[in-house]
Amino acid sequence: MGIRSMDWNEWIEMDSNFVRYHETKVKQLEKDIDAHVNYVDNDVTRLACFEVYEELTQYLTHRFPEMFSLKDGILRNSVTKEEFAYPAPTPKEAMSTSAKLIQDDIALMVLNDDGQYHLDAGAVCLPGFWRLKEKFRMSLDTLHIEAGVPHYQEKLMKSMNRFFARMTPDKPVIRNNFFIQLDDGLHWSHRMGDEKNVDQVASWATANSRDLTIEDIHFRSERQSLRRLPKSGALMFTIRTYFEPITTIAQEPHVPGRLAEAIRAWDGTVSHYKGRSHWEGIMLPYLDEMHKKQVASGALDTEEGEFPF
C-alpha cells in the first residue's frame, strides 16, 4: 500500500498554489454543486460530514492562524476573504465548504452493513478524469477493481481491508502516488475524454494522445492521508494534487534519471494502468536527454534528497 506514519502537523499542507486550486473548486462548485458534493442521508454519514468541517476548523485555525480564523460563529480565510458559518447548517455545506477551505479533495469511507467500507461522501473538484458519481456508494473493493488498479485482488485486497478495520483515531497515515497527464487540466484532463459527456467513464481506452508534445505532458502526484474521525468512526481521505509540466520538474537534479528508472520497472500490468503507450515515445527519450545532461553538468554531484522530497 506504501503507507507511512503521519505526523499531525502534516495533515494539511498549504503552498503558493493555494489561490489557483481554491478558484478552481470554486468554479466547479459554483457550475454544478450536485457533481462534486454528496454524502448518504444516513445518521453516521451526516454526522461524518458535520465532522469533517469542525476538524479541519480546528486543525486550519491553529496550524495557519495568520490565515483561518474563527469568531461569533464566523470561519475567516484573510487570503480570500471569504467568510463562512461555523458550524455550517447542513452536510451538504459543510462538505462544500470544507472543500474551499484546503488544496485537497475530501472523500469519507463508512462501514455499511454489508461489513464494507463504501465511498459515501465526498467533496471532489480536481479528481483528473473520474467523476463523484461514477464512484459513489462503491465499497472500498469494488472501488479498486472497477478501476484496474494492478494486483489489487491477489497482493492487497486482503491487507488492505484488513488495515481498514483496525485503522484508529490516533494513528493516521499518508501514501503518495504519482500519473502522467497528458495535458494541464487541473480539474479534468481533457485528452481522456470529453468532461460535458457524462454517460462516457474517461480512461486511456478513450484517451487522444494525437500530436502530443513534451510541453503538453504534465506530471500528477497525489499525497493522500486516511484518518478515522473519533465522532463518527467514518475514515477520511484527503486527497492532496500536485500537478507540474514534466519540463518543469526534469530540471530538478536526480528527478529525469529516477522518474525513468522507475517507469521502466513497472510491469504490463502497471504499464496498461498508468498509460504508459501514450506517452512513453515523447517523454523517456526527453528524461534519458535530461538525465545525461544533469551527469555532464555535474549536477548529480549533490546529494540526492529523501524521500518524499
Given for the second form:
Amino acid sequence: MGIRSMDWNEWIEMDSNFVRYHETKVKQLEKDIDAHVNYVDNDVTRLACFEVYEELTQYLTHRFPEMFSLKDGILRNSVTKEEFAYPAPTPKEAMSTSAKLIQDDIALMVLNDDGQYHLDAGAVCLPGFWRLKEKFRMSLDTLHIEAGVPHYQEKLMKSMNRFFARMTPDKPVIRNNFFIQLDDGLHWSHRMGDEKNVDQVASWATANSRDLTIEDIHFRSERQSLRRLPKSGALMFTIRTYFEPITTIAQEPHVPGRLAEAIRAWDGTVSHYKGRSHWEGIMLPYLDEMHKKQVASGALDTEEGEFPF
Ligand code: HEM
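To complete the pair, please output the form predicted in complex with protoporphyrin IX containing FE; the form predicted alone was given just before.
The next block holds the full complex; its first chain is the one shown before.
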C-alpha cells in the first residue's frame, strides 16, 4: 500500500505557496461551492464534518500560532485576514472553511450499512482531473476500480479494506504518489478534459498531448494522510498536492536520473494508467540529458534526498 506511520507534527504542512493555493480554492468555492463541497445528510457524516473543522482548528492554532488564533468564537488567519465562525453553523460551512484553512483537499470516508467505507463528504478544490460529484458516495473499492488503479483488485483491495476497518485514532498514516501532468492547471488539467463539460470524465483517453513541450509538463505529487476521527469514527483523508514544472524539479541533483529510472521500471498497466505514451517522447530524453549534465558537473557527488518515486 506504500503507507507509513505519520508523526502528528507533519499532519498539515504549510509552505510559501499557501496564498496561491488559498486564492485558487476561494475562487473555485465562489464559482460553485456545491461542485467542491458536499456531504451526505445523516448524523454520523454531519458530526464528521464538524469534527474536521474542530480537529483542524485545534491543530493549526497550536502548530502555527502566528498564523491561526481562536478567540471568542472567531478563528482568525493573520495571513489572509479572514475570520471564521467557530464552531461552524452548518456541516457545509465546516467543510468549506476547513478547505480555506489548509492547502490540502479533504475526503471523509464513512462506514455504510454494506460494511464498506464510502466517500460521503469532501472539500475537493484542487483535484487535477476528477470531480467530487463523480466519486461522491462511492465505496473505497469502486473509487479505485473505476479510476483503473493498477493491480487494485489482485494486490490492494483486501489489505486496504482490512486496514481501513482496523484503523485507530492514534495511528495516522501517510503515503505519497506522483503523476505527470500535461499542463500547469493546479485546480484542473485542461489538457485532460474540458472542465465545463461536467458529463465527461477526464482521463488519458480524452487527453490532448498535441504540440506538447517540455515547459508544459508538470510534476504533480500528492502527500496523502489518513486518520480516524475519534468522535464520529469517520476516516479523514487529506490530499496535499505539490505541483512544479518538470524543468524546475529536474534541476535538483539526482532527480532526473531517479525519475527516469522509476518510469522505466513501470509495467504496461502502470504505464497506461500514468499516460506514459502521451509524454515519454518528450520527457524521457529531457531527463536523460539533464542526468548526463549532472553526472558531468559533479552534482551527483552530493548525498541523495528522499523522493516520492
Ligand atoms: C491507505 C489508503 C489508500 C491507498 C493505499 C490508496 C491507493 C491508491 C493507489 C495506488 C492509487 C493509484 C495512484 C496512486 O499511486 O496514488 C490510487 C488512486 C486513487 N485513489 Fe486511493 N488509496 C488510498 C486511499 C484513498 C481514499 C481514502 C480515497 C478517497 C477519496 C482514494 C481515492 C483515490 C482516487 C480517486 C484515485 C484515482 C486518481 C486518478 O487516477 O484519477 N484513495 N489510490
